[in-house]
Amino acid sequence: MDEFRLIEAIRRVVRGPGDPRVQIGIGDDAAVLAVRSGQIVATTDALVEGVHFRWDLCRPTDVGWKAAAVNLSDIAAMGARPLALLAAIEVPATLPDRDVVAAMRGLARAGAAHGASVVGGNVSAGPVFAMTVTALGEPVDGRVLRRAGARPGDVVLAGGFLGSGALGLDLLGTHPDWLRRFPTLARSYRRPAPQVDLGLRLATLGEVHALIDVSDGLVADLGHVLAASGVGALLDTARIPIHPEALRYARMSGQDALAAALSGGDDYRLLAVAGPSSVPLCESLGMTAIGAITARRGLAVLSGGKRVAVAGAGGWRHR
């Protein structure tokens, strides 16, 4: 197809129930969204073949769900309701038309199963096919949640299992005859679940002072919390949540499952630092406790009470 007949043809598949918040949405220059908070949220993320998938390892369906939802779980990581998502993607003469169409069919029933409608974007040519999606969402009551905030004798919170995206990928990579003996894995990696009801629920506890979502590896996004907060962390590997998959795994392919939980990445699970007061109530909502933030900078690993040295502690690196 031409530009514009792609453009119809993605249209049609991301053009959902109406939503009373999108005034205008794809067919004009710009869409046009009430916004009644007064506040908008934005972020912005890319998924490049090559680099953050493979067409080998996913379905065009899951590039389109996997690039909603790392978007979606920064909205989440914010404490906000997403509201809408743009996509500028760029497509290599070679790829199908369809195959196109069906990564916009998997964004826009990502974003649908959060209440975020594809408002507009852009189609452009491009050596390998790519996809920026801007997520935008409204914060709860006027509070976003942020990185900065963390204090002395708080509490850090995981929310679900940690290092199943990556061991996701490893198994996709290395072991795809193993797929039918771990599908919450493959699943994990090609279409994560963006935490968008548990961002919401704890930005209405005032005892919960950071917030960030764990998508580069455990340690590294923790480090972004403790350096915007100027403080540091315990973490004790005993308490990190690890899928029974996952561990299953680790011992077939001879895989780390805690290397993988601490610093492997691609997990889009939400990680809350918040006062003792609150830690009951975020147990109640899947929160597991995994550490403790304290006065003197830097973070430390602890197994069986030692500390220990974390492989691939910088975690993902996009450059």
Second form
There are 2 protein chains.
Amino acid sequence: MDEFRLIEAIRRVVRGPGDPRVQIGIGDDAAVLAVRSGQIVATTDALVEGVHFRWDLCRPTDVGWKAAAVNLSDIAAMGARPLALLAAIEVPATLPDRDVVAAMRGLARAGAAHGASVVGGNVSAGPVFAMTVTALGEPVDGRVLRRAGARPGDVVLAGGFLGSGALGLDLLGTHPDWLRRFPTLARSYRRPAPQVDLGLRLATLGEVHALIDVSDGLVADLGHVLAASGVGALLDTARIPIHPEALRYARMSGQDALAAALSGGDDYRLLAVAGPSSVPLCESLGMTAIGAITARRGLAVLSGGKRVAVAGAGGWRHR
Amino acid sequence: MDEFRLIEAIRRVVRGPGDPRVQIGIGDDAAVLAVRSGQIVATTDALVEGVHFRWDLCRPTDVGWKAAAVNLSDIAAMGARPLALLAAIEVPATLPDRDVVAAMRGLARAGAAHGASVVGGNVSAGPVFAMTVTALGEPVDGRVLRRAGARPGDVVLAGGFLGSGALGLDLLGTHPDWLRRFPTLARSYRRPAPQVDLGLRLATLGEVHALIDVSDGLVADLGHVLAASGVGALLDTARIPIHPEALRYARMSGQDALAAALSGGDDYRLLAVAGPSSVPLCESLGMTAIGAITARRGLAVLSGGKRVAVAGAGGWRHR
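Having seen the form predicted alone, could you now give me the structure of the form predicted in complex with a further copy of the same chain?
Below: every chain and molecule of the assembly, starting with the one above.
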């Protein structure tokens, strides 16, 4: 397939059912979108072959899905509603065009599942496959949730199970023969589901003071909230939600599920800091209280009532 | 320098004087921008080492400048006003951090020169240096100029000299010792100036029917306008503006300046199609009438009154 045919094939798979907010989509010099709220939320992130994914561990549709999901998770972490995606891809000459098209299909599906149309992109040659996605969103009712805002006495809440992404990667890389026994772990790594609806609900609660998504690991990302807010936190490891599959996989493989939950990456669960009065509502939305904000700076982690050192406090970094 | 120091150094060089439209800039999960017009214009494009640039031909600041400029040129080609840039970069381990920081400085300067702040980005490892930029803009008075809209009898106008980008690349690659004699050519390739002000003026003229920027070559990009509009065109090569340096360089090097103007790339001049009544005003803005739109489809090129074949009618493509 030549370049023009590849671009035409990509256009076909990313074409959605039509969104009235998309006034001009793919095919002109730039896209034009209606922004009713008067504000736009924008973020960009890349998946690079050999750095963020390996072809032997992920299907092409998974790579595209994840490239969209990691960006939509950042939109969710502002409490905003997704609007559109743009995707610039770098394609090595050796990669079959069908894999490129499949990756773009996965991207479009992840976007469609969360209300974002693919409105633009670029195809370039490159030494490895890379997808750089920009996600655009809109705040609801003019409110966004930032990293800064956590106050002493607030509660730290996790939006779902932690550690599944890192253990999913370990599973795929070292025990691929166990794949059918741990489908949730594999899916957590390959096709994370950004918590867009949860972020939108949290943005409407007055008592949610800070929000971030866990992409580099709980310790690292909570650290960003603490630094931006000028506070500290006390985490109770006994309260950190870990998926039963993760616990079982850790036992069988000799991995440490708690370490994965604290310092693993690729979870894309939201992490909120809220006033105590809103905890019941947050819990009704599926969140779990895992610690408290303290006036004393720094992060303390308690395990069995004792303070423990956190391995890899910098989180889990690709670069 | 480690990753955090590199990101901090980048933040320092991209920090602008402060734009009231930027409500949340770099440092949170996503940027938040005020969009007063109710519409956002968005585009993304990448510069990849070894594909779009070579380190021996460009300084790091040039690479960053150009990564911004090619995107700002797409915003200009919609007749829109630049608002913000996001830049996702891939950095090989062998590239000195000072070069990365210099590239980001060049990006920020090109943005600042055209009213766009750097509001977000991402740093990743990668096998070669790559900068994927997303540019956001806003239409003025609700009007954008598309590729479709050219009508028979309209006039084709070029926003400036053509062919300088391709000849500038040839100069840098094959005659670097001549660099001081052809500073405009070198600059056209290394630091193209997107025609943002011209695009904004054209958007306010009712009689401009179509607009695009010349990135793949005049023939290829005019071809996009013709295809989108369902018309043809007749170009008169004698009217195509070619810079005196380009003519002189072509004579000395044995290159064909007209071929570079027709099929070379990297010019980033606007190409407008307008009703005859607005030609004097377009000319007063520095544009040059180079041909006419015809009802008969296809592109005819006249040279000395004779129809000529156009070499590389597909334009000049990187991938």
